[in-house]
Amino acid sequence: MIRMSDTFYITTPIYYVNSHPHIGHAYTTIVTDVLTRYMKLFGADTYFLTGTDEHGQKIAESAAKSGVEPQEFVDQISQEFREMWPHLHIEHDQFIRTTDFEHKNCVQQILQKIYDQGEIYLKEYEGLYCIGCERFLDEAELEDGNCPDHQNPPELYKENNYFFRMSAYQDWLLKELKHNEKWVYPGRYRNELIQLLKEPLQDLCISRPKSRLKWGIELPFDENFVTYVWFDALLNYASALGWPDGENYNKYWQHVHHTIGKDILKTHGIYWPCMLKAAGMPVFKKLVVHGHWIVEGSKMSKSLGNVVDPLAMKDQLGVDALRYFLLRDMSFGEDSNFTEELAVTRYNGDLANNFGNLLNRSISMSRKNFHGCVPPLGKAEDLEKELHNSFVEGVQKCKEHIIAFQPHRALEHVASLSSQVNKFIDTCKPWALAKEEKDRERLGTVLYTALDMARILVGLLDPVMPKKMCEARVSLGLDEGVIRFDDLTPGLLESGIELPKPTPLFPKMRVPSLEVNPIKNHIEKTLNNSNAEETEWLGIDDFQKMELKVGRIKSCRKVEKSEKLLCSEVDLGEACSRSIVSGAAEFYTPEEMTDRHVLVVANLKPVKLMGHLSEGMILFSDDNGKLVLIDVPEQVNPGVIVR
């Protein structure tokens, strides 16, 4: 059983101001307003910080072409991210500085402490020094002599510089990570840090001289050198606090939970442990790491010119839509793509035609049968007890994919719960109901039904949408404040209460530069192709021979002693379930499969693959080797033929 803190600290990584903010930044810092403002549903007493990292060689060369001085350049960038994340609806506790004075005091103390227990020494050092990275670079991290991330070759630089003696941690390290396999997540990110711990972890540099290098801290044991911007910025998460002996750092140091991406995994996992273990105090809760955006196949990257400006992509989709796009389609420590089409395509699926949909029609059929109000609700059928039992379990399902990090799912099953609540309008079929008298009392159980389930997915939508979901709270005739968690469960909606007319909340977009027929744009494109005559033209009889249909997952499992093989049991609408065997346990869990839908070809020979009968293909798309699946709404029933 997942179990939750009744306090809970969390912070982003404070952001380097020498560029501005996009949508990577935006993402990292949703998700984690998106994790508190859970949190804080679930009855926890949550911090918030976020802040900007302000120090180092890169921040002083941007000041300089700006023609600025670093202070006034860093104050502008700060600004910037400062003033974006009210726009984003993220409600943090605390902007930090690296500029601050009572972290500049904070830094200096720690590094005096552990320098007075012998822990940081001068020596000469040549090496090969990054300006990108900030960092001295190994030869074996070169690649045809360049940075990996950079692609610049780095300057050799030979200097006096101070080190910390990180290499008498190796071995504490590397305990704790294969003791606690809980302590970063996705456990992929651990296993990637005990490897770069087979290899011996050399000593830290953590200064830079003021002949090379004037804006930064000050190291308190000798004014001729700066700290090294990341020992330097990776204490701002105790500084904040007050440390070391601040009421707020009494309070939610020991519950610290760090959200960052996972370029930043060998500082944070290696570097930080490290500098807290040598400062004696207790190490982070939690390290949580998320994948990148893929814009046009590559990292966002400002020489690439593919970044994307998250209050653009706000204008166009709403702030509250680009929220739910952002947690709803990165699984969460995976990279995923980021296009235009997509989060309308989403927006379109999840929020219009899904819950947009099932809150319009609700609302309307009640108000035009019940004078407007809440009907009454009356005896409830199978129904009913089947929606209410899967809402009772469905609400404490979400509340652990968030305790475990996983919004995305959390996010895919309060879809499928919406999809169920508009299967049952559907099953039940009020408009039918309406026509009788002798149904009003059971047109009355099942539009109160739909109510009270959409009240209840308002509720678990509102951290990810909260202004939307104000609105929607208003549109059930409830006050706007937020729902309780104690209070998403079904049977709490007062019959009787007032419903203001229905506007939609999500009005359906257009996919821009989308065919509303993906196969025949699909089509149109290859036809289009200039190497057409090379292309193995399939006849329109052979295509008609194959049997498209749609199902859903109902369960999966791995196949024993195979790395590749996933075997499902999925409903295609038939009498019977069908097993079917695909090669994507690389790229999906079981759990991550389950209660999907999925196009299938329903009419392959049945074949065996390790042992298991395999009953037809489960379609995905393959995104430069990785395989991911073709998504079917989820109104859409198990059984339907694609045309």
Ligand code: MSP
Given for the second form:
Amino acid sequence: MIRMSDTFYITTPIYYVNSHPHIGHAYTTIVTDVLTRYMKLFGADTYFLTGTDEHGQKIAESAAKSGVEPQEFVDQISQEFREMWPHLHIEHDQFIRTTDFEHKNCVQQILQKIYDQGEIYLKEYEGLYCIGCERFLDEAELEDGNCPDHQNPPELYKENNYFFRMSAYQDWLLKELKHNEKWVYPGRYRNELIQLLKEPLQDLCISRPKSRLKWGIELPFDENFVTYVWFDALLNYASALGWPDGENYNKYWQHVHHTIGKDILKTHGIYWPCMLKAAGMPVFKKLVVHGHWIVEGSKMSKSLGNVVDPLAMKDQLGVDALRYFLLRDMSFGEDSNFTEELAVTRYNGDLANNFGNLLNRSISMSRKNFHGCVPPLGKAEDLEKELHNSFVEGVQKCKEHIIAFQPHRALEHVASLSSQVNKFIDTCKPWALAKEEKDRERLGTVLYTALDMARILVGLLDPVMPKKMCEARVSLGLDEGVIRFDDLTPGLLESGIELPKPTPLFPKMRVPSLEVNPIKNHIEKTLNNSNAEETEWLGIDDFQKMELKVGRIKSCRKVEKSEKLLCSEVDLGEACSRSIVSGAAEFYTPEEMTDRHVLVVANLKPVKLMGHLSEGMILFSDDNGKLVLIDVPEQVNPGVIVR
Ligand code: MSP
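Can you switch from the form predicted alone and show the form predicted together with the ligand instead?
Full assembly next; the chain just shown is listed first.
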């Protein structure tokens, strides 16, 4: 059982103000908002910080290009970020800017403290600097002489600069990372950091001479230099709380979680803990790392013209449906493909056809047959009892997934609970029960159960779709206020309350056509030219919908009363292992399965096979009915994706 702390402080990275907010920034901020709302729902005292990163060479250059003073420039773009968030239903507690007076003051105090301890020194340095990354790169990081992230050659700088003795913290940091398995999530990013620390850690250059860059926080011990932008920016997480003795700092600092994208792992996973240790501050509790949204198979970039504007997407899908898609379709920690087509398909599948349909039909049938009110609950039969049990278990499972930072798995679970209620309605056929007076009690019980389960789903979905779920509560005759987590248990819907006439919450949408999508269009044409019509091609989007991962079978047993089935506990690099049923008992003993590294389809809808939950599929080759496990070399860790 994963434990949750009662106090929860979470941050987003602070965004550079040299570009406008895009869907990647929106994702990080929405995930953080959703996690905060869930933690609140579970009873935690939460604090959510976001903001903008406004110093450094990149920003000074962008301001110069726009022909305005840096301060005016950063004021404008910071405002864009600040104004964007309420449109996306983000409710942060604080928005920090690195140009805030209090922040600058905090950076100077911490620099002075570390300098006084003798851990900052001056030396001449020559190195390759990437302005895009705002850091010096090692030769080994370059690809064909270019920065791998920005595809430009870094510039050679030779100058006097101040250095922070980061190398002194290498052993300590490596030990912390090895000792604390949960410190960085998902685990493969922790492995990446451990790998980086196998090379000698260099001291960190923390200054820029004013002769080259004026736009920054002046070093408190040398007026000829400004502070390196990452040393300045990372400290926002503490300055925002009023380090060293502000009330918020005392209350929240020891509970700090950072959500970041994988592109800034090194700065957060190496520079930051060393800085904190040097400043005598407790290090963060957890670093939570997500992957990137890829657009039509490529990284988003201005030059490719594929940068997705969150406001345009919100206008098309609706804010809450956009939030749902982003959370549901990205396996946390991995990259994911962003297309309108995928977003609309997900919307139609999960929201319009599944959950929305459940709400509409249970409300409409109840209104029609019970004078516009929630029906009375009669005697529960086995079907209702099963559904109740599934929900009691499901609500806890969702909580566990959220606490384990797997929002995609929580939402997958919610979708499966919603399907179960729809199946329950289909099995009980309330429309047929409504024809016979003798079935009236049963009709009431079935509809009450459907409405009551819909109420629980509304509660579970509230952190992701706050506005839509508020509307859903009203359509279920409830108060607008969020349902308490303790009330997400069956049987608490009041019979007899009035149900207003429903308007569909999630009307079905048309999937955008291929013609309007230039990249797809190009692929279409290529295919047409090669007479490919007869083949049933799978688009890359179809393939990418499948989440293939490496798993390690931790244990395996035979399924009782079955000749064919084996049930394996599989480690997929997630907080909890998964249970997966396979039809391989005729070919493998449980002992032969155990400890194997295998391929797993990780996003198959969970099913029950002979009473055993199966949360994925282990892949075998099928040679005329003879199954052979597809082995993966042992050095590939569980959780690694396969594509
Ligand atoms: N200013 C630094 C962070 C300093 S934190 C002390 C920075 N800013 S950024 O504007 O470049 O944005 C950073 C964050 O935006 C990334 O870490 C990531 O969280 C998010 N994303 C940017 N592009 C992204 C995608 N394509 N997909 C998902 N998120 C990505 O780095």
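Everything numeric here is computed off the predicted structure, so don't read it as measured data. Rigid core: the largest C-alpha set superposing within 1.5 Å between the two forms. Positions refer to the first chain, counted from 1.
Core-superposed comparison between these two forms: the Cα of residue 635 travels 2 Å or more. Residue displacement note: residue 397 has its CA displaced by under 2 Å between these two forms (rigid core superposed). Here residue 551 counts as shifted, since its C-alpha moves by at least 2 Å between these two forms after the core is aligned.
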